[in-house]
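Starting off, we have a lone chain in the form predicted alone, written out as structure tokens.
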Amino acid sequence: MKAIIVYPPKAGVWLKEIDFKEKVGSNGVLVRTLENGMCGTDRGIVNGTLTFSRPPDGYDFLVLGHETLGIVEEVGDAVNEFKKGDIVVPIVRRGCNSCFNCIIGRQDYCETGKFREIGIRGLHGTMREYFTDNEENLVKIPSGLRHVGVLLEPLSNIMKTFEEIELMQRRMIWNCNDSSYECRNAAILGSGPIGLLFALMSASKGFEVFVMNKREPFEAELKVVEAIGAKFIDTTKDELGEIDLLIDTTGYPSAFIPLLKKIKNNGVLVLFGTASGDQYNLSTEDVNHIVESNIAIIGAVNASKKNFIEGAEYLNSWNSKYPGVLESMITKKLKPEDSVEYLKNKPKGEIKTIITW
């Protein structure tokens, strides 16, 4: 079958004809893949700058691929959840099987560091035709989402983020008096596909919300902004105000530590994006503005089977709310054969980018 392929931690992506017999056991399902969507980590591992990727024990390559939409073509004789037809999004990391974490279905919180990501570390990816997987990896999605259930992978970070804030600011009565978060605003710096499903996600929650970057909007990015009724910020001409949740997917120290002093008392700053090669100083008054503002920091990334499954409900919600907005962050669409240059550099302008198989 066709598979993009890389060689870590060597650059470099090749589309090729690999000899690859999965069987389907008892617990397995067989899945043909319909999507998949490019992201700074396929890219960071193509250019060889993720240099933890790794490819499964006993290869030599690793299949690329993470984000995935596919539809069940197969199904063992002990799988009660799926049937032939069903449209199913694989979830991303694997548990070590030893720490508490992963053992109860939390390996995004894996304490040992020894987990495995399909299409990152240790396991195949689905940038190819078909893959198999057990039927416990596996989320099902309304078939009425099939044209952005491709989108469900990323926003499964976000949700297991917002887990992360909720729990974090329950240290204290941190909504409106009339329960909500209307009081509240959230600024988000980067306005990628994580920064738009940030946005999204804050905008459901009640959050006046500020997309920021440092350039005029592209038209599909002020699409999304403008129908959630958010804001852009350009940060070369405009400034903002004192912020109460301060969202990084940028990883760049010189985006958000500039904007530390300017986070309320209380307020969090979540870290979710990463990059290589910026630097920039914090200062000894940053440090007391976060000490003497109680200000909570919260690293995020991966997330559990019960954030995919939450995502799933979302984009139901916002693909009735917001018609074609989804659709618009899906920027192009490429064959296998096209994928590979797209897979080196991202193109100006590029929100989402996917593979149909």
Second form
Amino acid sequence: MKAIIVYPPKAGVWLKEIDFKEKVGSNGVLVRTLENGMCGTDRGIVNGTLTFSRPPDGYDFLVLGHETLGIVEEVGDAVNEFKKGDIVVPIVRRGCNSCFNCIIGRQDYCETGKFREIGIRGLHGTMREYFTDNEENLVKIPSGLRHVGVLLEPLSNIMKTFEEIELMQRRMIWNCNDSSYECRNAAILGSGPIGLLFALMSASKGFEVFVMNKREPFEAELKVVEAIGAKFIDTTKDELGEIDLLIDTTGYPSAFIPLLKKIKNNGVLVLFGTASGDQYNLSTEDVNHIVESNIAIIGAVNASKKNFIEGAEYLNSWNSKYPGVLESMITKKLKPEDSVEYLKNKPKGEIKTIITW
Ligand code: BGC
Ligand code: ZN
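Next block, the form predicted together with beta-D-glucopyranose (BGC), ref. the form predicted alone:
Now the complete complex, all chains and molecules, led by this one.
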């Protein structure tokens, strides 16, 4: 079958014919891939900058792909939860089997670092015509979400991050005096798919939302921002006011450190994005502000199955609340043959580029 493969940590990406040796075990499910999303992680692997990427043991190549939408083709004897025709999304990270967090399905908090991630490190991904997985790693979504279900994997990361934010903020009372978050502001740095999904979540949680970039918004970005009642801030022209929550999706210290002083008492800075090659000094004034204001700094990566399940609920609600908005985030659909070039370079105006199999 056709597959998109890489040779990490070396740069490069190829569409090739590979042997499909995987058998459907008794707890296994054979899935036909419908769509894959492309993201910064994939491009980091393809360009050789994401150095932790590695092939599975015994292979010199890795099948890329961790943002997936698939349809069940065949199930093993012991599988009860899935049947042929179900629409599914696989989780990404697979636990180390030795630390407590992994044992209880919270491999997003793996203690040992010996986890694996499909299409990223140590396990083949899903940019291929078919894949098999154990039923425990799959999440079923309603067929009515098939057109936007490919967004569930990136969204799962946002669900996990909000879980962290809300747990952290139980350190005091962060709700407004009507019990909601309507007196709170959230600013999101970066207007890519992750930034926009953070904006959607923040709006659903009741925050007043600002989406920031150092340029004017693209049409597709503005559509999402306006639909949810958020505001776009072009940092070359407009200034951000005081905020309670700052979410960085860029990974650039030079983008978020200058905004630290905008964070109010008991506020939160979330670092989600990763990048390379940027440096920016943290001043003593910044440190004083973080200390004197009880500012929490949270790093967040990956997601558990629970976060995928909850994410599907949000996709469902946004799908009816904001008709056409989630679809508009899919700015390009490519055939596998055409996708290799797009994995090397991000096209201008992209929110989410997907591969349809
Ligand atoms: C994925 C996460 C993964 C991370 C690795 C992201 O693109 O969505 O599941 O843990 O890459 O850095
Ligand atoms: Zn991704």
